[in-house]
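Listed next as structure tokens is one chain, alone, in the form predicted on its own.
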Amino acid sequence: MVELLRIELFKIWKRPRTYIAFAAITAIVLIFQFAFKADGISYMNLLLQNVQDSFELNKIKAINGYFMCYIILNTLLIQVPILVALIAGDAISGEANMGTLRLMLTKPVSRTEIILVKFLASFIFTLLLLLWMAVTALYLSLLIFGVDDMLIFRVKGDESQIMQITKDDIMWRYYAAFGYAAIALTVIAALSLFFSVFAENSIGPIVAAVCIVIVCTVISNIDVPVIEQHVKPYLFTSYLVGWKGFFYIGTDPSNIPIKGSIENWASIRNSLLILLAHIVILVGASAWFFNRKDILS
């Protein structure tokens, strides 16, 4: 199985689309960093327009590497599912399209092992993509903008909140957030792999996975009681942005932030369990259908 995984990773790194994903992330990060370096004050003025009379802030110090990474992740982690689908959606359908699927099945490996190897390769690609995001969005931003306390702008209920996290209490939150994002994006990889089992070319599974993500994201953002109670809890897209929970600090009875705390760990834990359940179900379903599929390509 290890040898199969090595071969699968080799196939991924031979495809030009693999490098398109890394290039796209690099371009988006550099555009954000250039824009904020050139005129970040305008953005801060926009964010603070409702509280500037009651909240004194050194806006130049507020635009630091930690703040930049948070802003970039808010944008990138919405787009990255498409990049993950580009690779995972090609897992089985790409073999069928090239006519190598039947040849692969002549080897002394089970179909379930093939699915697991394809999934593991997609998972490793997702991890490397997130690692590259950490290097460019976090560490490069720290190099360019420096280190300082971090501001979080949050809408809770009908009011806007500004939270401050001290610089010695931030880095572990980013590590946790990237770990959460890895699980969330692996759901997209598992979904793309599932569609890939039924297709003879790569376009179908990629488009299907992206469309599912878009439709479910729209539904997840509809504030209608019936949908919130009976639909949203079952959609994986409702939990994709759960990484933000690591930056919401708990407070004591006097409403004073508690260093090193998380406001709602139970919610983050439940979100992770739901995402993991989606992965198990999707990968299991992929193996089940693949084992019963007639291979004609």
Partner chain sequence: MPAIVEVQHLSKKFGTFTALDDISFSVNEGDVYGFLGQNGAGKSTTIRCMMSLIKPGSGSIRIFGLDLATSRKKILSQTGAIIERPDMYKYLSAFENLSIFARMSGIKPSREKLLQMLTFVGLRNRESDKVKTYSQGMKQRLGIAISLIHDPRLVIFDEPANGLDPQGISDIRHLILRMSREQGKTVILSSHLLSEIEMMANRMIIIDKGKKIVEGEVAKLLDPARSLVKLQTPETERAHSFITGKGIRISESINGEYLQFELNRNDIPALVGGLCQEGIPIRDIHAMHSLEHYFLSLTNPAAHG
Given for the second form:
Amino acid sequence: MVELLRIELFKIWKRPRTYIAFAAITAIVLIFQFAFKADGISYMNLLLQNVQDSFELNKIKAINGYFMCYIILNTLLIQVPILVALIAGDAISGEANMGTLRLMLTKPVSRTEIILVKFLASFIFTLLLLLWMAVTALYLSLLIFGVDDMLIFRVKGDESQIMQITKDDIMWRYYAAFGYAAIALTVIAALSLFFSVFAENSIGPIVAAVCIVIVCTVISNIDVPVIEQHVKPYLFTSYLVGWKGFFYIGTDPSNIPIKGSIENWASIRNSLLILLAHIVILVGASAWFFNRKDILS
Amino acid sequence: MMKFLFLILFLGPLTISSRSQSINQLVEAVKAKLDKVQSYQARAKIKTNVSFLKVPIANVTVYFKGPNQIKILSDKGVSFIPKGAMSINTGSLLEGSGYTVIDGGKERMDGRDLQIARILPNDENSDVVLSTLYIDPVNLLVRKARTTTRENGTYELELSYGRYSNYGLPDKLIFSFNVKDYKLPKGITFDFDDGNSPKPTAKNTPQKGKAEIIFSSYQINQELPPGIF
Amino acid sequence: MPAIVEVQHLSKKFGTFTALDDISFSVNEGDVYGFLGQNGAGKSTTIRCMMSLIKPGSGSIRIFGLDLATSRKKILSQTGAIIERPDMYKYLSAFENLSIFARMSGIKPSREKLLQMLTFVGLRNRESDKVKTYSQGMKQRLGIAISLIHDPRLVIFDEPANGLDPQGISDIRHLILRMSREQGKTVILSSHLLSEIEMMANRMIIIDKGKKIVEGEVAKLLDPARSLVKLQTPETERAHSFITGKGIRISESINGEYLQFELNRNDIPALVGGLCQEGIPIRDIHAMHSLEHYFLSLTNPAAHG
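Form predicted together with its partner chain, following the form predicted on its own:
The complete assembly is shown below, putting the previous chain first.
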């Protein structure tokens, strides 16, 4: 199993397309950083809206490294599923397309092992992507934009809120958020892998996984009570943005944020469990179907 | 101690005689008292209480330079300082190119009889339309002030005095102001719905915001660091 | 020679299409066993079943005396195969491909051993080049290296000459014969070309439309004088003992239905006479044409019908 995983990672390492994902992330992050360095104030004005009529705020200081990372993740974590699907959706179907699946399966390795190894390799790839995001979006932003308290702009139901987290209370939230994002993206990996089992070229499963993510995300964001109550809880995409929960700081009765607190940990925990259940079911189903599949490619 | 004695001797006759004074004289007396402070530098904490803002208590330094310049600087880079708090200096209500004082009667508040003075600026272009001062005639202190402006709505000050009452400087100040409802355009945040959404309310009316400013120390009439104003 | 592969009553359907219909055969240790059939006859499906790429609908496959359904890993660790095209990771070098598949086979060969194998298939000095720069013949040779690197007892090649130029075909033939003679490996070889099987195999099976037509030694099957006789009789047992009494080996029999055996065409009348004398009823007797003629009629019905 370890040897197989090593082989799988070696193959990913050697493929040029692997680096597309890292290049894409780097490009997006750099563009964001450049744009905000040049004109972050406009964006801040958009977020602050009429709050500026009533309050003084040092907007330059508010556009700090922590804030930047949050903004970048906000956008990037909607795009990264595509990058994860690009690798995981290719896991089995790419081998089928290349013809190597035949060769692989004539080796003394069980199909379940192959699914698990493919899944683990996609998971490790996802972790590396997130690590790279942490390096570029977080650490590089901190280097460029400096350290200060972080403002979180949030729409909660019918209300909009601005939360301020003190700078000594942020890092652990990012680590937790990256951890959560790893689980959330692994669901995408598992979903792509699942589709990958049925296809003989990699375009199909990648497109299928990405389409599902897009469609479900769009549905998740429809503001109709019927959908919010009866559809949204069953869409895994509703839980993909759960990493933000770590930045929703708890407050005392007089609305003052409590350092080190999270507004609703139970909700994050439940989201994590739901995502983990998705992973287990999808990987299990992938193995089940793969074991029963006739290899005709 | 000598200073304290001096103050009592100096202010004593003033407070006794004030009872018989007309409202105009009372306001002038308050102004004179406030004018004793040419500048100050004070440490304070601001606790903002606005429903959409979840921000920690801000540690600030308040700089004042007579007649009406005030600056609040936060210790930290990021803090929300209520804009109206720039006018927390009650003296500034009595500045400008003259005003008309109207007697608003008396009101009892917290066991004190307060004299109400309505101040109408003579300058028709002034942003302030009307200020109502609730003056403690015994101590010549403004206990409460309500200011109606053209641009920034109405704000209210409630002042509590202690160690610096001789200078007319409050220990604690509750500043109430209008804030417009804050509404982010949906879709730019992609928020995580943690299932705890508050019930939709049909409010689009301006809300009241409050800021509690607690002063811990004043340095009065000493030179201010350069470059503040 | 003990049978190294025993396939019995293998059937497989894809939807309503019957790909394999009751195929049985056995391969002995040391054989170069030919699998002859038209394209689409079921050769690849059979081989894929043997490599567990396809689950048989029914029937059993035993390799090295083990049941494939229960001892898949053990069997595959001693088997090497090229199924259809030899496909590898095009973005990796030959050396990297060989190393990967060796490790997947459960061995960790030294660099020397890998290079030695690449020398054996004639790819030394090109081992660092990416496979995408390889010709079809080089890929085929690399495929052979991959199928041999873990020193398997059984090697299966599905249409190894496909897509190769004449020189390539000749090279592959040499390689296969060398591995059989020098290394004593059992080789199963599929082809749609009788000449190819004839040149390399010692035993063979012909399948058509998913059914076994005949199985036997190449030399005998391709002997023009030989006919394959199918005798239909309700009394198979008596017929069986009568025929074996004449020194004829029965190749296939179904009780109460028929017997099948090889016989020189000229001996058929005498045999029928003998059976009649014994009072064994004959429902039908059918002697097939020579195998070559028969196979050509399969591949080109218009010309040989």
